[in-house]
Amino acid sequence: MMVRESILHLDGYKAGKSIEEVRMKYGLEKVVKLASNENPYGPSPKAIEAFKSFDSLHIYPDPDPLDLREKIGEYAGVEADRITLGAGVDGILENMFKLFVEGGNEVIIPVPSFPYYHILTKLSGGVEVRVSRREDFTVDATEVLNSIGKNTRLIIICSPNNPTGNSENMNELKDIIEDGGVMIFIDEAYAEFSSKNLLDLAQYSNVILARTFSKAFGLANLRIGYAVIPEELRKYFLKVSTPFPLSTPAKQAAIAALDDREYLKMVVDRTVAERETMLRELKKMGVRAFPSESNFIFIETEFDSAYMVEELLKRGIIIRDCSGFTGCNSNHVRVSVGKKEENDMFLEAMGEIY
C-alpha cells in the first residue's frame, strides 16, 4: 500500500478501554468508566426528544445551519456570522490546519495538552514547537512569545487544559495574542465547568475560540463543535469544510440543549460540587491531585501510571493513563468526575491502593 511516509510512523489517538472490555477481562459485574471526560448525566431530555423527532434521514442536512448559529450566538453573546460549525472541536481544528498549516510551518503547543494537536501537526506536514508549562501547568506568555519564529502559523492553547484541568490567565493570553502576530486557537471544550470565560478574547482578529456540545451538554456521540472566528475568515473556513459537517438530528438536539439552561445548570453544579469533594478526599489520602476547573482531575501518583490503572481496572474503574501524553510523566493519570456513586467507588478504591 502506498501510504504516505508520515502516516507509517504516526501514533494515532488512543481512546480508553470500554466498559464491556473491562467487564469481560476481569469478570466484573459493575464497571465505572471515568476515563473520557463524558457527562454522566447525559443530555437534556428535550435534546433527546428533538433528536428523535427528525425522520427525513434520506435528505442531506443544511451545510451551514443559520438557526443553530443564531442560537449559539445568543448563548455566547456573539453574531451568528462569526460562528462556524464542525464535528466537535476536533472537526473545527482540522479545518484550521487546512487553512493555516502546510509543510514546514510551525505550530506552537504548550505541553502537556490534548494529543490530537500533535497528530494534526504531523498530518499537515507541520513542525511541532513544544513549550513547557509552569509547575502549575499554566502557560508562560514569555516562553510562548520567545518560541515564535518566521515559520510559525498557529498557537494552540487549551483552557481548561486537557489533561491538567487548569484554566489560563486572561492577561497572559492577551500578551500572546497582542504581541505574537499569529493565529491563536483556543480550545474551550470544558468552558462551562470553569470560573473563567474567555469569550472576550474572540474580539481579536487573530483568535479562534472553539467550544463543544460533547461535555457539559452531554452530546458527545453527536459530534457537535463550534467556533467563534473573525467574520472575514468564515468564507475560507466553509471552503475547506466537509460539505455536510452536521446532521439535522444533531442540529435539532443542540438547539434544544441550548434552550434547556436549567438542565445545563444542574449538570454543571453537580459536576463542580463532586469535583471539589473528590479533590478534598484525595488530599486527605495524601494523593497529589491538582486543582481543576474542568470535569476531570489530574493526578500525580506515587506509583507507575500503568500499575495504578491496572489496580483500578481490577476494582471495576476505568481511568486515563496519561503517561503517553507529550509532556506528562510515567506517574500521571486523569480521572473524570462522574455521579456521586461512581466517584465514591473510585475514592474507595484509591483508599485501598494508597
Given for the second form:
Number of protein chains: 2
Amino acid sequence: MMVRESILHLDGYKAGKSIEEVRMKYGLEKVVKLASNENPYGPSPKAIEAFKSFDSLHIYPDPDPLDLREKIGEYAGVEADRITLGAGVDGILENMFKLFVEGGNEVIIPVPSFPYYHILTKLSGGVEVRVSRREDFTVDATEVLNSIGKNTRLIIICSPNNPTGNSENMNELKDIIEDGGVMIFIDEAYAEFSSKNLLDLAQYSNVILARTFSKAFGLANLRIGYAVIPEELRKYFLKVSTPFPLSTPAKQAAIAALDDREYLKMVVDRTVAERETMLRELKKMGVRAFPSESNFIFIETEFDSAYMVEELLKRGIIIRDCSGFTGCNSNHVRVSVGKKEENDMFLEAMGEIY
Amino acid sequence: MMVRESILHLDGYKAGKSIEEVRMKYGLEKVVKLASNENPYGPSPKAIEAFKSFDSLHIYPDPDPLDLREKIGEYAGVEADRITLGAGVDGILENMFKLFVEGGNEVIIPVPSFPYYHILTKLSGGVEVRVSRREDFTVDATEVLNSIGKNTRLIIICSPNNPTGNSENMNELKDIIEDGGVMIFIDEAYAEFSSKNLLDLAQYSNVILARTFSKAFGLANLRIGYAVIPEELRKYFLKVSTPFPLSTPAKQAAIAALDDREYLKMVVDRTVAERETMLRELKKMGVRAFPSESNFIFIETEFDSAYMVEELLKRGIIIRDCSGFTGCNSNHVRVSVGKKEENDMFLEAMGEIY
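I would like to compare: after the form predicted alone, may I see the structure of the form predicted together with another copy of the chain?
Now the full complex is given, and it begins with the chain already shown.
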C-alpha cells in the first residue's frame, strides 16, 4: 500500500536528543539539555497545582474554552473572539495551512527559520519560496515583496526568529502587510523574551499572530498555543481544527500561568540576564555568537557543526546542530539559555574546545 | 483574505452540549449527559494518580514513547514497532488522511458512521463515496467491492459502528481486504464493549486498525489514540504526525490504565449489563432501539429527532440527535449508556414521552 508520492520525500520533524539517550550513550552522570529552548525554571507552581486539580479525565474537554480565550485576550489586549486555540503553535500552523494552502500554492519563508514551516508546506502540497535575510538575519521587505506571485498564499515571519534569535522591525513588516496583499503569519513563540513585540500588527485583516505557553510560561509538555486572528476567521479555524485540541488540565494550567505575572517576570528577567552573560563570555572566547532577543543563542562556529555538537555531547551538553535547517550552513549551531549552572557548564566546555 | 474554496462549505465537528449549558438554559439542577459515549465510571484511580505524578511540564514530551507502545503492544498482541500513537483516534485519522488521500481520491464510507470521516475526506480534497448498509447496519462486502474504482484510496469501517452500535463480521471484512486492493481503516474505538474484536485483521498489509483510551479506559479528556499498522508504515506516520501528539502525564495515565485490567473489566461488565437493561426496558415501551455491541444505543423514534432531544433536555437529559449524520434520517437519535441512576432517569423520561 503506497503512501502519497509527496510523503516519500518528506523529512519529518526532528526533536532534540533526550538527556536519557545521551547519558546512556556517553556513560555520563550529569547531562544538560540546551537544545529545545525549554524554560529551565518550569512553569509557575500555581500552574502545576491547577493542572493537577482536575479529576474528570473521562469527560471530553471543551472544544474551544471561553475562559482561556478571555484570559489570553486580556493578556494580548484583544477580545476573546479574536483568539483561536491549538495544540501548540504547531497546531495553529496546521490549521492555518489547512485554511490557506493547497496543491501548487506558494508559501514564502525567509530562511533560515523554524523547520516545521517547511514540513507543513510540503505536506500541504504547497511550493516553498525561500527568501534570504540580511546580514543581521532581519527580513528585507523588498526581497519578500519581490517574491510574491499570483500563487502566493502565505508569508511566514518568525520573530524573534528561530534559530537566529533576532526580532523584526514593525515598520518593515508593515510594508509587507500593506503592500503584499496576502496572508502573513507571524510566529511570536519567543515574544516574551524580546524587548519588543509585534502584537499591534494583529490589527490588520491579513495577519495571524501566533504565541505559545511552551516557552516563557514553561508548559511545553502540554502543547498549548494560540493565535490572534481577524474575528471573521475564527469560525474557519474551528472548522478545520482537531475537535478537542486542549485537555481541561492543560487549559487550567494555562489560565493559572497567565495569572502569575510575577513568576513570568522572574523567568524572563533571569533568562535575559543569563543570555547576556553567555553572549559576553562567548565573545571573549572569540566565538561568533549573534545577538539574541530570545531564550537561545545562534552561533557560527569555526568548526563543523557536527564536530562541535559531538564535542559538547562528550562533555554532557546537548545543543542543536542547525546545519540541516534550510538556509543554514555547516557551521551553525543553536544553544538554549539554561539555568546559571547549566550555562556555566556549557561555557566551560566551549572554552576547552576553542 | 479568503480561505480555500473547499473550507467554505465544510461543516465542522459538532461536540455534544455541555451539562453547564443545559443547566443554565433550562434552569435545571440535575442534568445528565448521555450524548458523547463517555465512560461514566471514569478511569482507573491508578491512571489519575499516574497522571498527577509528573511535574516537569516545561520539558517537551517524547515524540513517540516506546514504553507506552510496548504496553499497548502487549495488550493488542503485536510488537511495539507496529503501534503508532496519536491525539485520539481523531489524530490517527488525520495522519492517515495525510498519508493516503489527496485531491480527487475517493474514500468509501458505509453510512451512517462517525461524522469526522466525512469532514476529513472533504478537508483533504477527497471525494466521499457512500455505501448503504444492510437492515441490521452491517457492511455488505459486495456493495463495498462494487464501489471501488481506480481513484479509491481508502475504505473506512467502524466496528462497533458509531452511531448504530453493531459490530462487523470478520469474514465479511476479509473479503473486502483480500479482494479490494486498497487501504482499509478499521476504527475499533468501542472494541472493549463488544463480544468480538477485529484485531486479527491487522495482520494484513492493507489494514490500519485504530483504538482509543477515550472510551472503556475513561481518558477522553486526554486524547490518546493508537493504531496497529504494518511495520513499514510507522516511519511515514511519524513523518506526518504533529511533532508531540501526547503529553507525558497523558502517556503515564495510559500506561497505568492498561495495567489495571481489573478496573477495565468492571467498567465493561457494568456497561454491558446496563446496556442490556436499557434495551429491554426500551423494548417494553415499544421504542425501536437497535441491539448494541457498544456503550451507546441507536434509536429510531416515532417522533422527529429534534422534538425527542428537546423533550429530554427539558427533563435534564442530553442525548445525541443523529439526524445530521450522513445516512441517518430525521428520527434517529443515540443515547450513551451511563450509570444506573442516569439510565433510570432517561428511561423514566422516555416513558413519559412515549
